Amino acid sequence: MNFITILGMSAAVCTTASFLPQALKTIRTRNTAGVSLYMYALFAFGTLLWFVYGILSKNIPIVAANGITLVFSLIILVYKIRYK
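Isolated chain model, in the form predicted together with another copy of the chain, this chain only:
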């Protein structure tokens, strides 16, 4: 595995994992006043499109990364709608 591939995989792990601390914080505090509804509505929709794109183009890393991110972003979106 070359440097560029390792770099891309590291990038994917960071951007995918980054939504976990936000989801945990939102679940714990239920403080969503500063969280943008439009961001998470648009982001969750975009992640769903990436997920379908990954399935249709048979790209397992895209399916996996966006499947995980979709779950985290939907949790944040549901809390934003429920506790706004």
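Shifts are known only where both forms have a C-alpha. Here the rigid core means the biggest group of C-alpha atoms that line up within 1.5 Å when the two forms are laid on top of each other. Given the structure is predicted, the values throughout are model-derived calculations rather than measurements. Residue numbers count along the first chain shown, from 1. Compared with the form predicted alone:
Comparing the conformations between these two forms, with the rigid core held fixed, yields only the displaced run 1-12, spanning 3+ consecutive residues whose C-alpha shift is 2 Å or more.
The form predicted alone is what I need now, so please give it after the form predicted together with another copy of the chain.
No partner chains or extra molecules come along with it, only the chain itself.
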């Protein structure tokens, strides 16, 4: 792996890991009072676009980071809609 790929993967791990605590807390408590529906909907859509961009550009760090982050953000979004 070259330096740029390592840099991208490091950024991917950091940004993706930042969503894990919120996703776990939301799943455990089912409390989404402090979560903005519109923010998470827009964020999930943006993450989906980044994911597709990563696939089309064959950029592994972008695909990995945004694929996992999309799953976490969709979990939070589904809980927000389901447990209003």
